[in-house]
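Only one chain comes next, encoded as structure tokens, the form predicted alone.
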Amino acid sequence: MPSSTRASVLRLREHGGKERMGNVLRSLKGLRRYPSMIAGLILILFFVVLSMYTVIALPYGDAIRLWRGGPGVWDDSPRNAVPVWFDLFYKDSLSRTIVVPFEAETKTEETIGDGMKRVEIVLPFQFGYDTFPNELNIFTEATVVTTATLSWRTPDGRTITIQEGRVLRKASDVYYVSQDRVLRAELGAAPHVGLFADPADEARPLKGDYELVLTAEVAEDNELDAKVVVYGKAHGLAGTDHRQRDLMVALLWGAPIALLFGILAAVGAQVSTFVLAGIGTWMGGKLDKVFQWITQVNLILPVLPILIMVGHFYSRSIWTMLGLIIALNVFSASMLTYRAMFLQAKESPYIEAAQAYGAGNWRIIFRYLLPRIAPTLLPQFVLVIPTFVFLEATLSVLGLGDPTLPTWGKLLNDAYTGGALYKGYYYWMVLPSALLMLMGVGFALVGFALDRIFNPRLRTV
């Protein structure tokens, strides 16, 4: 090849590299332009951090043993509270979890011959709310199966038995007060408001210094311990469900698994196909024509109830749905898009000029057309990032999702099992839909405003 068309193109190309970098900064400029821009980009980097602090704070390994619970995980939460932040709407102070552990016992023993002793343990703690708890529950560790008494001290001075010949098991028991009907009989009243209510005004509280007394007889070589749990009904930042679980392992780990998902989708497919799309428009013939038969074919393909047969009948791995959607948007819309863009920068003076001197068809693909096009992929890139967050969510809302992990649509698909918006649980459905529709907005505004910036058809300055 002689030298001055070398050259010629070698200028051609660097003009046009050029040009598409003056655009580029020019493009980025004037983002202040785009305030909408400036919006979406606070929402994702907000969503950044936030992955960012959970898997250092919240590992892996702890959320999925925290979500998928198990025996003792949590005992010390309550069931179906409310956020905390709720009180800030009610006048009275909502109750919160009160746990008085088994360090916290006042434990005195007296020996009292033929090799037993007696063993007083008293579980002191203070009730200083508006409302009364949801439950009550007493926890006991003890060597040998021991029969108790329990009593219950109130602020006023009163003395309440709650259950005498109480039979503790070997190891651990519970005791769930709540649920004792003898008890519920006897105050006239469920036990964890009518151990609590006021003698002047049964329908509140009394607040003040409670005690819980456990008194037993046992071997002198045996131990016993007690702790005891009032349950609140305000639990943390976003409240807890029927199974006691602290909805915000779930909130905060659905930020870093929706961002992954579709981060990965978007790139998996957006990529592929921009790829295979500069390949066939500069190939032509049967391989174009095999491209566009796929393409079509593809669209009328209905991708929801094919993800949701492979959920049914094969894995609802979100490895698997990731690899199936990724696979069944490669042929997509774009594909056509991106074939029309192709078609035109086929035809630039710099790409005939490495014709002209035998540039062969990888490297012209690769080094000339698909870079003339790739800054239009990037807003592409953007827009689609939450049409795969949303899909993700909604086969969990289907109950198609991964079922050891802890999202934001397995929240919703819980809240809707569970009957969140019929017993007033909002916060349960709000919560997660509030994040979803954030993050789906955040990509949104820089996807339309990198559109706007690099689609010359699109600019109004």
Given for the second form:
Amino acid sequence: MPSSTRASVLRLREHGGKERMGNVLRSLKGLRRYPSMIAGLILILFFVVLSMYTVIALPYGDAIRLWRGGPGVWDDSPRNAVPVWFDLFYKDSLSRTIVVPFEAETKTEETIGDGMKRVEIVLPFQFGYDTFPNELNIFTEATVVTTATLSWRTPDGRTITIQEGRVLRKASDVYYVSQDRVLRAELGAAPHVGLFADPADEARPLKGDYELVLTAEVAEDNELDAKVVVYGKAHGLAGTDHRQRDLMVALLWGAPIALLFGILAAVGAQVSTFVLAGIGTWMGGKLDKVFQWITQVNLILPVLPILIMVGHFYSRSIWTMLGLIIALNVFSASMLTYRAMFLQAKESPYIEAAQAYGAGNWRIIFRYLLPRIAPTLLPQFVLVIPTFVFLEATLSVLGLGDPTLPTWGKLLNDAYTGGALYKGYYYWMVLPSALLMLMGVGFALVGFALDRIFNPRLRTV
Amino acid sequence: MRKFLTRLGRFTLLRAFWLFLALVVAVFLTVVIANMGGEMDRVKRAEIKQYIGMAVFQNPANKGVPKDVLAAMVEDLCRVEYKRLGLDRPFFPGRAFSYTWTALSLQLGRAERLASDAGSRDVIRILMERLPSTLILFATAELLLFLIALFFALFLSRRYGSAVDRISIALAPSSAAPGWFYGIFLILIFAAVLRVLPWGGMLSLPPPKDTGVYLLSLLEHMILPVSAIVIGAVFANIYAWRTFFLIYSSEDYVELARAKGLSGQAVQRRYILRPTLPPIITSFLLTLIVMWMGQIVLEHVFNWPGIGQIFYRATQVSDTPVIVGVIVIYGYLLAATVFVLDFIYAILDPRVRVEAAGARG
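Got the form predicted alone; could you also share the form predicted together with its partner chain?
Whole complex next, starting from this chain.
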């Protein structure tokens, strides 16, 4: 091959390359003209930082364990509590969770003969909120099965017997005071309301120092301990769900999962489409025809029903879904757009020059053809990310989310099946939706702005 | 004119062929997945064996018959039942293909677990019962979407750069979220907080007898889902179509028409709208395809008694015939929509006509 031809091709390409770089730089300088782009970038940056923080602050294993829940994991957090900043919207302060731990008890023991002793455990706490608690639980730990009497001392000096002769199971036991029907009947109100109500004004709780007293007669060498949890109406920055889980776990972990899912799916789907379109257009002939046929068919395949079926019959793992989504999007509608662009680029003089110096098909495709169109890939690529993020949410809302992962879509599904809207737990639905929306809008803003930057035809309009 | 018609005919036939091929692939995939690639056969065989075994061994008439005789009897009965259901032949390739073929010819068979509201187990009846509700929701929403987007895109292209224009363009990213997502918010606002519109469903309970009241109730229940579909896609379409209009309205022939003194409306109708309609129809087609699929979630969220909802229920209980039936019906509807729009495209596309005219001259 004459080296001069090759050099001139290189020069041609080099020149094109420089021009491209210059274009990109100029475009970036022009960013100021696109405030929407800056807003979008800030949003994306926010989610990237949030994801990094999440992965470091709450490692994957912990998040999965916390989200799975189970006995003991969420004992101290309330059920369906609103975020604490809801205080801003109410005149009355929302009650918070008060945990009176095992260590806080004052225990007095008195020998009563026959190898027995009488134990009195007092658990004091202060209640100073304008609203009633959500629930009341008493946790006990006993060496053997024990019978105990539980009573309640209010700030104004009344003593209410909660239950006499309560049987406490061996090892740990929970007494769900709020669900005690007998007590409810006696108090004429839900226990967690009746026990706190101000006798002068039944609609308001009485503020001050309360005490839970537990007395029991046990054998000399046996132990008995107690803990009280007064569950609040507000908890944490994100509130809690019907299984007492802090929504923050899923809100935080939803960010890296959504980002990763959206970006991986976009990379897999768009880049493969792009490369295949390039190969098909350059090779032409049968290969190009076949690619076009597959695209025609693929275009109207029922993607969501296929995903639903695979999710139901095979696996709900997020990786299966991701792989399937990529596979179904390789021959997507973008194929047609890219093909049109490649057909134009194919005729450029520098490609002809490359052919002249004897560059092979693959060399032309990967060194000359693909790089030329690559910038147009970027807006498309950014614009499809939110589509995939919402696709994951869609699958989750249909109950086909990955069973172990805490994601925003799973929160929406929990909220939907848990009747969040009927019961007025709006925060449960609004928080994950807001994050989903912000992420979607972030990428969409950047994508639209990039579209205008890289497609000059749109710049003027 | 005859050339034009032959071209049109060839184009139409080609499209019909591709659509049908896509339909075959979709249904075949569905058949394979919904049977777990033949794995479902084992489940069904086990079910039949257990059922027949119980029937034979617990039959009082068989008391005293030796166990091995009974076991042989069960085997025989099972064989007959397998043969009846075609389970004696391997799933691949024969049964998978014949299943695809019978499904495409709309012989959808009987549901395994679900039944229609009237009590029938015929898949076709189950689906036909629900088809009208899906169609009325979908068609209304799509028609509204098309008209609103077209109207606003034209309107904005005339007011390029105005405040309304900028606001609408700024709203374009909102279409990143699908319709059901807005549906949840609409339910939250209008059903949960304001309590002015129903939460979901298609009619108030009990269904009104009087036709007028019936229609009103239907209309009331349609407001939210239709709005959800429209909101989910309208701004992106306005953005895209407005761009088409702007590009075409800066063409020389439009300038010429204006210079000739034609009224703004005439210019818009004859010189801008006409050449832009084909790309607009293509873009609308893609939206439509995506929305057909999204219908499943939307019906789930709004508890709309349509085909999408029955598909969701069928996957929940692994009712393969219903799943395949839904895909077939969906497929035919989608293919029909695509076909009609393609046909309109072919008629509108100036290239088809110009080339035909050129050939004639």
